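In structure tokens, one chain follows: the form predicted on its own.
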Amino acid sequence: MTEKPILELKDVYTYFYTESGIVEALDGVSFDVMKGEPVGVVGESGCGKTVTAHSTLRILPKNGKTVSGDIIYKGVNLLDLPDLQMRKIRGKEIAMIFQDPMTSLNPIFKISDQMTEVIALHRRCSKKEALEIAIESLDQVGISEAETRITDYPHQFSGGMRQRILIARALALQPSLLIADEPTTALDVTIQAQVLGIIKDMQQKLGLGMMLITHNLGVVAEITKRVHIFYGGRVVESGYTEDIFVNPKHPYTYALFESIPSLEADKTRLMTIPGNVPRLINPPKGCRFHPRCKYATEICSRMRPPEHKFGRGRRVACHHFEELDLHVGKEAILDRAAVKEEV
């Protein structure tokens, strides 16, 4: 029997209603995460990565709404659940690590208060037991003297330590699925590597399904098993990470790889993707990447490309993918990535 995904998004549309118009943030997004599998969600800022996470957890702002589609977690459509049932899943079953640890921790409460309250609520244990679990979790993510430091306030920790606290708080609830949304954005490179190493080790140790949202392709290459490439609120390419890195099929995926800085002698200038990420209030017709794509033809500007399936789980939405030869190579990406050795 084929194993079912722990999380599956099916043709999800999420819109934001603003004074300027309707923002089509997610436009038919479909992908899945298997049990115990680390999956990458990659793309430029504004392409829909974080909205995907917020739609899954149903924590969209008031002007946002998932208007159609299904988000299936362990066979249950999260979009159909009453708020009370969703609150029980959010945090305990599906945990999330947010981008900025300073805004995710309340500055006026001690770390002990912010961890034990959540643990006691979801794990139905006493405050004493919750404190023991919290200290153990902090110790697991590398915070020394956890018994003492747990009574400190967020401002008494460095950015890297605060991010470790968020990881500890998320994993203390023993979730089945972890969503990590750009977990190292606010950190310097060496601290990034340490935090990513912790996430990778804990994911493997606990056997978590994981959705890792990032724009760092070096991290994707080292940590994930499969990857989904986002552009303009759509998934343009999906597949096993190694397959996509060795042989990308979508021009946007290839352009992302080529835009990574290199120290190679023949790379005298930084390659860039021309143009800007489309405004999703009035997005381009047809393929949303066509205004920036050097391979675009007339059909790309008027018809949305169908999704083609091939190989071992490969999916690509491009009119011309069969005609293109876009080999890059995983090692070329890793050689350009700052985290190659550290992660």
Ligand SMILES: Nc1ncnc2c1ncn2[C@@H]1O[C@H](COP(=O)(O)OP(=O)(O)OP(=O)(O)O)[C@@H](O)[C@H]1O
The other form holds:
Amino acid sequence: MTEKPILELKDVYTYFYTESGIVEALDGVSFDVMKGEPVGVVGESGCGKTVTAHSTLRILPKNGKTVSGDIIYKGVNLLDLPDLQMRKIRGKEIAMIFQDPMTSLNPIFKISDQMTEVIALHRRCSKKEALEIAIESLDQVGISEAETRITDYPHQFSGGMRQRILIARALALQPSLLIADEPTTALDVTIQAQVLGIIKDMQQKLGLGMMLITHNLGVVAEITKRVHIFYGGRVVESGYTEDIFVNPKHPYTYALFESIPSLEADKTRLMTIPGNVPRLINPPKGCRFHPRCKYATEICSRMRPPEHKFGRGRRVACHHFEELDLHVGKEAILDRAAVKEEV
Ligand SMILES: Nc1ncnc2c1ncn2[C@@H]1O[C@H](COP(=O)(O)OP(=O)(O)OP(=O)(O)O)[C@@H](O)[C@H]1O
Ligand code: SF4
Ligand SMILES: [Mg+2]
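Instead of the form predicted on its own shown above, give the structure for the form predicted together with the ligand, please.
The complete assembly is shown below, putting the previous chain first.
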């Protein structure tokens, strides 16, 4: 891995315009992904993870718009690119895997049709060569008898197999960056571990930059090198996964770790932090976490916390981070995280 960002978001604001008002979904988001580096994007539901991915690929719904900031991919600001060039980047350069594999596959076409056309287009090869590439990549993600199964339809595969097919299709295009948005949430727990294992292997084998969006801190610990913690449309803490796990500095990060169920019997429980995630129409002033933060003081409800930078690329947006000592041992977290040994 060379120390060069392949993707850099700088102060990105994305809004949705609705009848009830403006949803400030991304409120000055900055982070980067290095070439060949697996990076995690973590946070509770509604904190802007998917909007970040969609802003990057410029696939926001009609009522959404990135109103300011830069999204630099390989030195080019994607927000300035003409549509035609952006279309070439999508898929070929930056691939995306979504949560629900069924929505990304067309039920009425064979897998071969859904793979070869896009491969032939992006890799500029014949249909015959594209078919060979498709079979090889299906084989790589563990679809047995890929040569015959490629003529099947999506419904003839299980959810886990369909997600493998989508991974194969994404990787057959030889992208430099993979954005995986909760790629296993819709799958059974045992299948989740297998699919995550494949994503991890492929990322390493192909030296892909990766933005892995997930709720699951166990997955983050196993797969990512750095992590960006989101809250209420902002990045509240960033750094090396290891550093953050050993010594979280932001009260929200700490609360996330604390919310991992500790008992074996509780492992299916979803993580919860007391209070509700903020609505992003008229969000809380100052620090968006203040209504739920046990360390909040008067300044927190009034002033947006500045970002403190220290250590090896660590960033923390909290007024009181220097006074707080929020220690959590990595082992303790891994112990409590749901997918410990399975990934
Ligand atoms: N089309 C839309 N119109 C209005 N608001 C939207 C739209 N899409 C997303 N939002 C809002 O943007 C915010 C961020 O949503 P986003 O989908 O990025 O959350 P997320 O972090 O991906 O959550 P999850 O973990 O549930 O997938 C939420 O408040 C959401 O309600
Ligand atoms: S700025 Fe204040 S409210 Fe926000 S996380 Fe820090 S202590 Fe809590
Ligand atoms: Mg999402």
